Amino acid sequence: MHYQQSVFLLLLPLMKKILVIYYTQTGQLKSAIDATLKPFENDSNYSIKYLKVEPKVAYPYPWSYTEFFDAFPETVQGVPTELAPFDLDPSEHFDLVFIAYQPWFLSICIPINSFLQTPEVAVLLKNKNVITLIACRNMWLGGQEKMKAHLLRLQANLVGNITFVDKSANLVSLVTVLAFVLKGVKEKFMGIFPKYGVSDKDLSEAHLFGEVIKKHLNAGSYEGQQAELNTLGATNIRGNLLLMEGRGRALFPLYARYITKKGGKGSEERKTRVRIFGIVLPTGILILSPIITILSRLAPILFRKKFQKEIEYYSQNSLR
């Protein structure tokens, strides 16, 4: 007996300890990190430990129309909320950390945000490796740059980036989306629109990004880790979209600041400006989009290199 514990104990140091910290309110999230940690399922070799992030006071799913358009201004902002107590011990060793999340108004979900800005954080991803997995309708790059600012001031390393993204055309996911998180409708909105969401096939093809990653965790070198996960599919970004998102990032913090004047969170004061936003926001989409495909399909013709460079950047883990 006392010759099995003494093994057991002196092959404790070789298991790989992974945390997985997110925030779900569909469950959509966690069905992407459940596909991709496939290959460590049932692998005593491995030690996963999952924190839910909670906020305090739950937000609505579905939401209301006015709920949803009022968390706009403090989601750009970066500014947190109370969140539930949550059971971690920061001093403790983890080799490998997935942080999850899905981009609100092309930032980061406030509990995502507001759990980076705890102080058990600091102590919790300094020096350590971090993967990041976003779940979203199709414009990350924005809530990815804050990511990236975040992982920076923690003195983390950001070692890979997995995208989940509904593949529809951008005014198709504009009504599914729409009709998902305000209605609580994911399959075929009036019979007409498809599915929202991540499709069945990315989800069932994504254990190979979980392969490459514990291949290179196993190795203890991510160098030219996101390389392979990129040929897999790992960043889907689409030039309409790299435009449009580029428009909404210049102009989200105006928006924000304009109904913050009359207001905080929730308050009585603001709602007819985050009304008036909420009309807004769709109808530019809808008026934009046809524009910028356009525009998409001509910039890689006339600013090649410029257009590529982006995709570049936008595809590997540093921050400029």
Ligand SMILES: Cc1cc2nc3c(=O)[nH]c(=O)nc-3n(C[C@H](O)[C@H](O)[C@H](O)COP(=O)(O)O)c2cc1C
The other form holds:
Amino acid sequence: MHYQQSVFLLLLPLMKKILVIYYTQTGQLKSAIDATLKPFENDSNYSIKYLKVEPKVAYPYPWSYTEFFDAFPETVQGVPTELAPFDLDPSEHFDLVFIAYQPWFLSICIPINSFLQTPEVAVLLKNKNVITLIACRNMWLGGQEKMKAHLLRLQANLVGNITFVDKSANLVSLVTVLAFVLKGVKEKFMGIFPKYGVSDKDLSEAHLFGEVIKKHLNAGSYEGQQAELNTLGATNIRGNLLLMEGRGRALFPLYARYITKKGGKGSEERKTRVRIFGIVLPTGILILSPIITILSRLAPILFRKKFQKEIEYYSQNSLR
Ligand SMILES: Cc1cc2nc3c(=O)[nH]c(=O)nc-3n(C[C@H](O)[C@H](O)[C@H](O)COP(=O)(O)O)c2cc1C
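Please move on to the form predicted in complex with this ligand, as the form predicted alone is already shown.
Let us now look at the entire complex, which starts with that chain.
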């Protein structure tokens, strides 16, 4: 055996093992993962295994209008879809597990939500330290509440959460996300809108999150980690979006039930209700957005303590 090989084998037990579970449709989330994990790159003290979750039947990109809104009821209701086979030994040890996902309709995207319901995950995540990583438009609070509930059920420890969002005004990113998912246009929609998604600046600074995580992983303690991540901007919470999401999270399950009463995924019978939702949702956001923005400016004055408490709650990792 070569000297280098024997040193490698000797050090193997000291090596920290990281698993990254993720789903990405267009690659935005993978860029955020790579940017965050930069400090681990080419560092032989860590081994990183990537597990890309794929649905058996891929979602279309760009989405057609009907396909996009037809995914709404099952996403909100957490109905799993069949996944492509994945290569995972659930009994393998990992020091740290990342779960990287996008919110869809204020809930966890179907592929990751389906993965969290597999029997393998129950074994894999039990007593594991988990960090969630989200890259989305700007509304992730509802999805993360559902993620916390899953992790609690799976007896995993959520020790960190990092979010990457599109920081444009809400109505601007509403237009650009729809152009992105329905038309496949990311850059300058109609020549006037900004590029959709997470900014290059945020990606270039993401290695700072990785440094914090590396420090805590090495110390074997995650106490204070989220607070440190927060000072670097890991939890993007805006008052107007918090109020807006609250409305959506109350109404979405009702509308999802209204659609599924007519039929299952893709069925002809529910198409009219799906299409109505496809008009009501953007129109609702368009009308509510300015009203809620005004309310969100008043809320910190009128209900200062309650508002502050809400922001603090969503900036930490336990479930109320
Ligand atoms: C069906 C669907 C629903 C979405 N719903 C939300 C949402 O509720 N909140 C949000 O911030 N982004 C939402 N997005 C945007 C995604 O979070 C994400 O930005 C986009 O899918 C690109 O991610 P990817 O490149 O990693 O696939 C949605 C996207 C899709 C396709």
